[in-house]
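Only one chain is given next, in structure tokens, and it is the form predicted alone.
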Amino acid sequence: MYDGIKGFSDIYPEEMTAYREVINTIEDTARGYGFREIETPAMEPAEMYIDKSGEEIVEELYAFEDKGGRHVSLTPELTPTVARMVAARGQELTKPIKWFSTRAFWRYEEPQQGRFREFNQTNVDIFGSSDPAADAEILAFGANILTGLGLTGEDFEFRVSHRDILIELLQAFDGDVNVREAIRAVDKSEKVEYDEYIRLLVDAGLSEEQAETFVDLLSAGNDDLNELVAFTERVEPAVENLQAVLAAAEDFGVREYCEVSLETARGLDYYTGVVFECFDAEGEISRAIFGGGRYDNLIESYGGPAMPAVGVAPGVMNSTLPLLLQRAGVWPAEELATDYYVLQVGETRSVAARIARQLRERGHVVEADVSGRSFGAQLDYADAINAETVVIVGEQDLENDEVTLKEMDSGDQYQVSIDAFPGDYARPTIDDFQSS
């Protein structure tokens, strides 16, 4: 007997039915917005991540040397991959490019609430538009998947910020400020105590007084972005852009889910404009449910044309989204569902197989015996798989040119002519034949 690997999960059929419902809702919402599905590789050159995040990122990757001597990594995220794909064919693709993909990713980090070493998420991206409407559409998509899964505005909130506001504020202070490290400090601000937050900003090059002023500015800006413009006009373009995105979100019907939170920075270095994170409104789940934002320079950095981009990536398995759905009481039922079980008694396989085939052709989930079990064992199995209707194909019934329908919930049974079943009914039931 072997144990599973830490940070990796086994998901059995009942639980997978719930996950599948979540994935289908997310993907159907993406298709409704015109996003087109793509497939991407599970492995990329490790340098793709090292070049963007530094050598230290290797500690968080499943990176190794393959048999060809190449330094490769299992993909920890999708954005660099789709950036590479767009860079390769950017000139010939019709803009805007709207793609989505659901797949597994791998990060070598300590498992914790809603975070595993292998996880699945759906990535949704728009390439080729810098219009605030593109950012707002990503916000609308994110809100629509959550409401489509049964959540309300009482369950979640989007904390929306702008990287350029942070950058311009930091550069407005005198001194040699390491903007990258300062933004990383902002990204950690809600996870550490105030004094530790100030220390991180001081380590990034601000004086203690400047750090305190910067923190106060972010707090004031959450209530009134014009407070930031009053401090330094250099933030005005970014403030106007954020206001335009929020105005578009109002038009798209999702402004109610958004609050300005300039402490939301997103830790990845490639973000350039509006960024956001979704959180549990009740605070029971401490980590972000998902996040996204704008990354306008990434395509060009991979050798492609200059091209704006914005995206979001909700996790669908081994992530915090299932935790939120469970906390809110809208997690789909973890149970099997079967439309028909075709039960065979005696030498009736050819007829039973024909009936099963005809029912499947109508799009139903149909099982039939493949183990030579007794009548009672087959009926127990039908009950275990939550079969709605059992079609009993027995030798005695066939002698009378009939089959028996049994509704499992009520226990009602009815004999139906073999020539009439399944007939022209899309989903034949006892009621159809009793009333005919």
Given for the second form:
2 protein chains.
Amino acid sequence: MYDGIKGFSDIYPEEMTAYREVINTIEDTARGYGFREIETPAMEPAEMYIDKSGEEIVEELYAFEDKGGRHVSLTPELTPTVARMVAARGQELTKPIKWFSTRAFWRYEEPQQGRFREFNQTNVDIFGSSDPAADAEILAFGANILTGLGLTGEDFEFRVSHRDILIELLQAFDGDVNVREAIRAVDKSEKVEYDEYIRLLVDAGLSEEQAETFVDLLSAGNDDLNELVAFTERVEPAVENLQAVLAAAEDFGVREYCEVSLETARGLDYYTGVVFECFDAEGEISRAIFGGGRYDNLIESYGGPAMPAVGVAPGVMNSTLPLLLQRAGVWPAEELATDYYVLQVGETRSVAARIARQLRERGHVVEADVSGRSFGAQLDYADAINAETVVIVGEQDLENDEVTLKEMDSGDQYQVSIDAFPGDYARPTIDDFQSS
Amino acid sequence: MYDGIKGFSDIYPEEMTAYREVINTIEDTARGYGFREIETPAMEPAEMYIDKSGEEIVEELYAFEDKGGRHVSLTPELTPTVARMVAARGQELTKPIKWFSTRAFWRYEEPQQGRFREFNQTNVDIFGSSDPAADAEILAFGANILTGLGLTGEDFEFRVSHRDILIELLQAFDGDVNVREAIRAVDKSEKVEYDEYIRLLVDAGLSEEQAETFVDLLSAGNDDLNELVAFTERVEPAVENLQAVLAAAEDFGVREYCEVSLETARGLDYYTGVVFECFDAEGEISRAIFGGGRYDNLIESYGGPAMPAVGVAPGVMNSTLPLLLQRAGVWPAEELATDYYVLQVGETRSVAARIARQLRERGHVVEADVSGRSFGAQLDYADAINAETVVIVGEQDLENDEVTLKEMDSGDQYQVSIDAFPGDYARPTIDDFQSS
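Could you present the same protein in the form predicted together with a further copy of the same chain, rather than the form predicted alone shown above?
Full complex below, order starting with the chain above.
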């Protein structure tokens, strides 16, 4: 017997039922906002990541040489691919470009709770707008999927930060600061002790005193952002931009889920303006649920036109989002649902098939025997797949031109004229016939 | 600027609209039959294919060594994976097991029309039933997706064959016949000249005279299957099984799409009983649209219980199905659809956002400005995304507590009280308010 590969999952139907409901909520929300679905390759030239992604991602690439000698990689994230696609057709596409897609990505990481080597994400991006309303629409979309899944403001929070605030603060200090390295230190701040955090910032070029001042400044919340401007005026445009995004989020009805958290930096190098991460408000799940932000320079760096961009990528299968939904008690039921089982015994198959066909045409989930089983075995099977109604097409009934409807929950049965079933009912049940 | 990899496709939103409609039809049909969605890894141990798949597939594997030294392969097909999953839980799963999934697969083949290195398929399988009704349900599902997509019996045909008929006929000849090789010759018969076909059969161990007899026997259609039994009785059970499958297909309403075609063999080695391929009835597309069949020995060969199985795998993205739909004139429109554009100018964003939110909650596709654009630019954009209705939320109207509805097709406009919009209408239009 073969085993699947470590860090990769098999998802069986019951569990998939819950995942599908989550994916549908996310995708329906995206469609509602006018995000348009795209489909993208699972493989790209490895250089795309080696040139542009952060170190961490490059170390985790599933890269190899294909039979044609190309150095290729499975996609560890979508952003470089959409950047390539926008760059390829940037001039001809109507702006803003609003795209989404749900698919798998691959990173060779150590598997742990909520982290796998293969994981699914829905990527949602807006290209071509630098307006704060675009950042806010991404926040609103992110919040709407969670409320659509049954979560409330008690369950999650968006920690909102701004890369340019971090960058401008760092550059306000005298000395030669490695901004990229310092931002990585900020990204790690939640995971390391204070002393280690300071040491990482000192490694990035700040003095110890500067590092302490910097850390202190980052504790500014929404109400004391002006203290940052008092520290250095160069941070003012970024602070105003963050405030404008939060004002738009207020108009969009999602300000309540956002709190300013400048310690949130995001790991990837390509982010520019606003960045954010969604966390479990109860703190049980320590890692971010998902995150996003603005990356205004990436398209141009891929050879495309100058093109602002902002996006978010909630994970679905094999990610932390299911953990949050489970923690909050809103994870969908992991069970099969079946509208009708058409139970057929004797020489009645063509009639049973006609009934099954008509019920399917009305959009129902309808199973019928494909195993030549006995009455009892079929009824057990109907029960196992949670059939709501069983339509019994037996030889004796048929001689009277009747079929029997059986509601599985109540056990109620009722004989219905074969010509009257399913009739014009969208979802025929015993009640429709008993009352008529 | 980077290029994507040869044989891999970027699908932009307009094209994806059509693909999504096709995928929805296929998946809704599968759900209607009670097939349950599963999700499977994109990567498996390479040995799974090297041990079990046909030579052709092994030559086309995207196989490589991962960072942990595992010899892995991207999945070239789903069957070995579902076989592994059924084998792992075979005893505890309720039978019949009816699964489907839509996803990408990868084969290093030479790209040509309708063939790519990355392609999508919906795999649909029944495990645990050897009854002819299971084969027929797979045929019915296959035909129903095509009729659901707008095709008729004029457009496509299922060429139905039976591996055991081929095998028993071959074994009825004196001599040492390599059955596997002979079946591969049959699979190639459409693509090679008669002489070459005979030569391939002779290579497989038939004499030239036997080969000619065999080819002649394979031309038997539905009405002369008994001639095969007259030739050798050992073929009788297989002939009866094929006839029973076709009788069930009759009951299921899809017999009319099926014709017996024993020259149809399917390329993969693991098939047993009934096999079939769907072809363009007009012959414009020479390659099979998709195919399927019975493979009763595979689960056991993967270390699972003895478990009959039958399935089909229509391709979606990057396959021949779109070519057939285009040829028949039923390929869905490649254009964006938008229900509402909420046009907002001046200090009206919170009202516009409230309206957009309410319309989205009713399930509509609703875009609103995220770029701070002028009235005219927003109207142009609404036109570009094919918005049906534009809701204009302007400062002047708002002073009168009104918004303006504009139907883009007719150009009609109508002022509606802000409190009355969207009201209780599921899909509010000008007509709802003019008539009230």
